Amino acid sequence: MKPLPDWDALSFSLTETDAIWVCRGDTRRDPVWDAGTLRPFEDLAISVASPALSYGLGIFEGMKAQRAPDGTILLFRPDRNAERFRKSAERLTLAPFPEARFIEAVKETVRANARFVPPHGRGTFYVRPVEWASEARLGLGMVNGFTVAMYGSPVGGYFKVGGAPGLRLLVKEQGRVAPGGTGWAKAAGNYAGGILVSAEAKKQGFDDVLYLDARHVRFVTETSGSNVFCALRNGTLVTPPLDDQILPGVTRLSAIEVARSLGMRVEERPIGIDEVVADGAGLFATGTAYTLARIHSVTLRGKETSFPDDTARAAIFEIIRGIQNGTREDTFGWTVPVDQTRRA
């Protein structure tokens, strides 16, 4: 058994575990999918010619667990998650993983480590599901041979704390994805172009950058790995509307519904950033690492712009977490708990 992390002093990092769940699919037979088994944490082996390491294909997903005050287990709407991993697997033309099966497969991972579930209000437990092609093959084309692999890990928040109120983005006149191609999928290469981007933003004392879209290189699309919200100073939200180049967020998904639910006027268009600069209020960012995380100021062309208005996104994020962690009644019906009762 892995030793259990000091909850004081947890980060976003990876801490081992006890127990990974994993799935081998292959499209040849019926059943495409096995039985599935928890394993050890330890490496799994890959062939050095799958399709993953060549040609990327492979995807993921990031979702969390916690604990509300009583010592229960709560998962936060597992069903968009897993409708996510499907969806993502037919772009990626890998062999979709069952929904039902996936979240299934999700409570069997946290019950496994249910130890490692942080203590209430002392951080989360995250999953990352993910699924690669692990067939043998040589050249571009359709694969059979997949497989489906889920692990966890305690972690606190995605940001270390910094003087300023919220985080400090550089806007990068680029796309984050190309258009057309795979950036609405949760595929594991539209994230590699951006961590080199990411790491020399930080080296200027940026927290992240924020992309423009690839078209036109004018609106506002997502940060490395968030969703966006802007409160203009007429008092509307404004996300930017799922197309190509955004992933369908589960946490922005769940902004737009509790904003509305407050009597928020939220729209889904293109924001110009130069609109953000003018007329916003507010800026936050959203995601699973991310949280409702407030954004300080947007840096454009060397000119730094900061958005004091923290109004909308604190009730948002009051009435989330309070869901999350178990402390606020669930009216929209989107925890799901997890029974720590281990299965023989």
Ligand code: COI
Given for the second form:
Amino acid sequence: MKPLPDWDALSFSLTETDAIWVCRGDTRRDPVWDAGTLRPFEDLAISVASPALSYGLGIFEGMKAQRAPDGTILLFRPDRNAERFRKSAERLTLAPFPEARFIEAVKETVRANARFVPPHGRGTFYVRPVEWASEARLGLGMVNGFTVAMYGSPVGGYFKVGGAPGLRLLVKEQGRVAPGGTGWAKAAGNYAGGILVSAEAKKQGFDDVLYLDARHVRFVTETSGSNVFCALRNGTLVTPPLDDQILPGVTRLSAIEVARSLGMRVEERPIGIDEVVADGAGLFATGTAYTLARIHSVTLRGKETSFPDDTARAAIFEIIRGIQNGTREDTFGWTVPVDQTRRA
Ligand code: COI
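Can you give me the structure for the form predicted together with the named molecule, which would complement the form predicted on its own we have just seen?
The next block holds the full complex; its first chain is the one shown before.
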């Protein structure tokens, strides 16, 4: 049995838990996927010739399970992650994993690690489903053999901002992903190049970066790992529309739906960094890991602009967080409980 973490010292880092879930697939078989098994949290064997290692044929998901005050464990919109996992797989020429099985496997992973799901209000259990091309192959081309695996970790906040009023972002006048590329999918390779970019920004004292679009180098797109929203001075909430460079975030969608339910005007449209700087009253990042993170300021070409109005983000976050942790009635029907009775 792996040791439990200190619930009061959680950060967004890996705690190894009791079990991972692993499933092998081969498109030359029917059915393609085996039953999948729980195994101890351990290294898996992978061929050195796996195209995941050479060509980045890998995708992932991120989702959270939370404990309600009565001890129930709730997943948040797992159907959305299941759908995105399938679409990401198709884009990366991996075998699509059936959506119903994805949700069952997430539940099995959470159930097997239920003692690692933090007590209510003390943190969340982050589930990381992954899929990669596991068949050995030398040249570029389609493969038949795949692995889907899931693991999870109790986590706290993504950023250690302390008492500061939000994230300080450095605006990068470059794209996060290539135009016409895989930016809308949750491809492992979309994140690889950004690690150095954000590490360099952190060295300069920023918390993260804000990318512009790769075609015009003008419109805001995403941070290293989240979507973004801008609350304009006229009260309108704007977020970039889904396109080849924007990930269809589950938190992004939920924020749009909650904002509209609150009567806010929400626009999904391109928004230039010049408009954000001139007309933005509030700015925030949305993602499973980032939650709804307040952005204190953006720095473009050495000039810092801050966003003092946190009203929209705070109102939306209050509702989303309450639904996710079971303290607010789920009028949207978004949460899915995990049956905690272990199956034989
Ligand atoms: C998530 O929010 O779940 C992500 O996958 C983003 C990642 C950078 C942690």
